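Presented below, as structure tokens, is a lone chain in the form predicted alone.
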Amino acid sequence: MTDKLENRIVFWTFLSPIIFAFLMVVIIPFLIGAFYSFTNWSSAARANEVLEFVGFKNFTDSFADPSFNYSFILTIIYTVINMLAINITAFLLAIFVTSKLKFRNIYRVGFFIPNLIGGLILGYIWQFIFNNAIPSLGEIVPALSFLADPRKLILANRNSAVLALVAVGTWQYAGYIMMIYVAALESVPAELHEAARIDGANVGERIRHITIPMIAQAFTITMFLTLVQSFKQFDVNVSLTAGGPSAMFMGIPLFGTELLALNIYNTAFVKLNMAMAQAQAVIFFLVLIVISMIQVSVNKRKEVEM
């Protein structure tokens, strides 16, 4: 047996389990789901009801559904705010823990730990803080008595509840993104900063003209990760707000903080409209692919310009 043939056998021996798992867990379920999105599949189909091909009806019904449209718009707004909040926080934390600070490694671990906590648990913890701890603080401190008003609970208002989702998402994910920025910052030659400092550049000018251009590739990665994570947000949404409070859209009452992933879940398992939920998932997938490609393309162009 030649070395080349032996290398091929070893290569495919190790790669085959991964390909098999990827096909079984991702590709085949996706294709089956795409097929069901063109049928009248429902919960009754489990009783061997005959499937009927309905063409693009589930897709057109999805676009005519106010709750789906509302969740789509809300998810885009949430994604933009969440991306900015996570990346700005993570970048500042990275600068903080790469400075000549004592115990900086301990700070790195501390900032990263929230990422190890599951989203469901995290959501319930912060729900307790928003609904019980903060109002209790208002009862103790007279100057903060407005916090004890049940009508002013953070999760009782649609806008503040969305910002609460952003805050919890940032608290959970900023530490992970920080580690990518830390790796990028530590690859910037210290001589560049030293030369700029001798030339009279202040901290802000050094960050703007040296640090940011030198770590442009890290921005592409972190923005892609936060974009996808924000669009797919589900567990924190379920445990923190469960879609509430209510809001009006196109004259119809609906869940005010129901992001797209939760809306699709509710369409499938609350409304029991499996085929329509599957069509919404396909739309979700295609939109996320297009937006991700645009984001990566724009960031890559910025890397060249910098």
The other form holds:
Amino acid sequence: MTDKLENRIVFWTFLSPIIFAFLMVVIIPFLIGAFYSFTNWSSAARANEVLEFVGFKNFTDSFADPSFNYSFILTIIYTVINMLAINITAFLLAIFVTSKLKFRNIYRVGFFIPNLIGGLILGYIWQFIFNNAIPSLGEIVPALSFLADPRKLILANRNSAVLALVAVGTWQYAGYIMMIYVAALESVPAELHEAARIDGANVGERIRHITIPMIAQAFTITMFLTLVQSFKQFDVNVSLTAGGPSAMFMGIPLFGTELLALNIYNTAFVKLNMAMAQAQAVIFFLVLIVISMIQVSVNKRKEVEM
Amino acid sequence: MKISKHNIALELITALLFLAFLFPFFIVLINSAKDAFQITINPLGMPEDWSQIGRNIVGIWTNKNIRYPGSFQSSIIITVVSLLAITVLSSQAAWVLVRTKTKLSNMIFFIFVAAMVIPFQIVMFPLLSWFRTVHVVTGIKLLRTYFGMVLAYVGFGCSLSVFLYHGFIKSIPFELEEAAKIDGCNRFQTFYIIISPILRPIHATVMVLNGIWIWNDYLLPLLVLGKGNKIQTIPLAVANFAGAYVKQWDLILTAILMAMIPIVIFFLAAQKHIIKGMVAGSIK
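With the form predicted alone in hand, show me what the form predicted together with the partner chain looks like.
All chains and molecules follow, beginning with the one already shown.
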């Protein structure tokens, strides 16, 4: 057997299984999906049903749909707050667990643990805390009696329910992002801090003028990860609030905490409008790409070369 | 003196934060040891009788609606088979892509990497109708089967995995493979005897990144396996159960506790590798 022939055989035997899986679940559905978004595809569609081409109708319908618009705006607000909350918490935790603490390794593990458990399960845990444990605290402690008022339940009010989503998102993800900051912080040479200390810089100044510029590259990654994670949030949304409570928007009542991913899912499986859900998913995809490209290029510009 | 005071304050703040972070798990634990009545009137107090936790666990284990033992088994099968397939297939694919320097191999690699930006939402509905079409045309059942589930995880997991392996394999000196060839290895043997063992750290990273995701995933099993199927994963079981037993927190919290125990034990056993793997995967 010649070398060239052997190389070709190995090339295709090694590559074809993964290409098969990749084509079957990513590439083909992606292409079909892009096509479906321009048709009248319905949930009853079968392999042999005739699809009709409807142009941009699904897209214009989506932008005319109050619940889609609402979810879109809500997701952007949620993403901004969530990104800030996760990154600030994670950065502070990272600063703490990289200082000379006695139990720092145990702390690191503890902060990381929520990350291991799926968002769906975490959402149920917190639903219990918000709906049962916190009101019970209000009954026990007289000063906190307002917590026991059933009308003031955290998940019963749209604004506080969104903040509850942020709290759970932060709790879930901050430990993971912290680990990335820890890896970055540990690579900053100690001499830099030593020199700054001799020059009389205090802790705050050292963090601002040495630590943050030195780990700018980590910020690019963590911001990107938290942006994508927040924008795609689905599991916690399903189990914590299931989209409720209701809110008014453009004159109609709709789900007050329904983020974009859940809205798309409901458009398809509750409202049974597959073609429109597909068009919304395409919009979701384009927006996510544009926003993350802007984010990465802005952050990249702030990185310093060492 | 000043420094040590500062450190005590920091130690204290971190310890408090640590307790606050683990508090929700504590809530789950104490309430898993209560019956339905106690949990409603006293969700914050310590349980009166810790042995209740045993009865609750047995209750969930034998509950015909959650089907915990079967779900646990399905979750293990799906996760283990998917991880094996992803590591073996992605590493060998990445290897030939690195060692074959042609336009075609560059293009294939580029498509794998570019696909990482495709969010699941855009492919999920067409995936279902495509799997249905495949069933109609070829008779191969992909929906509601292990095969379809594993295929889906391999397809969605391979982009990042091929990318990680590709980066690592580039740094392995080619002389190693030439030496193997002189010693009489063919290309298959070269990969399995020489290269794959070198890839061990990256195998671990790929397994951890994909393992945590696959074990916890909810949306993909919901779509591919569906509700009320014989095959269901743990997150699916918990969601179905919690949906059916709304507000029966004694049952739901015990089910949650039992869903968490395996992964937490696994994590504590392999903690260092897991953290290293997850961080390495995100930085590269």
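Please read these numbers as outputs of a predicted model, since none were measured by experiment. Residue numbers count along the first chain shown, from 1. The term rigid core refers to the maximal set of C-alpha atoms that superpose within 1.5 Å between the two forms.
The Cα position of residue 20 differs by 2 Å or more between these two forms after fitting on the rigid core.
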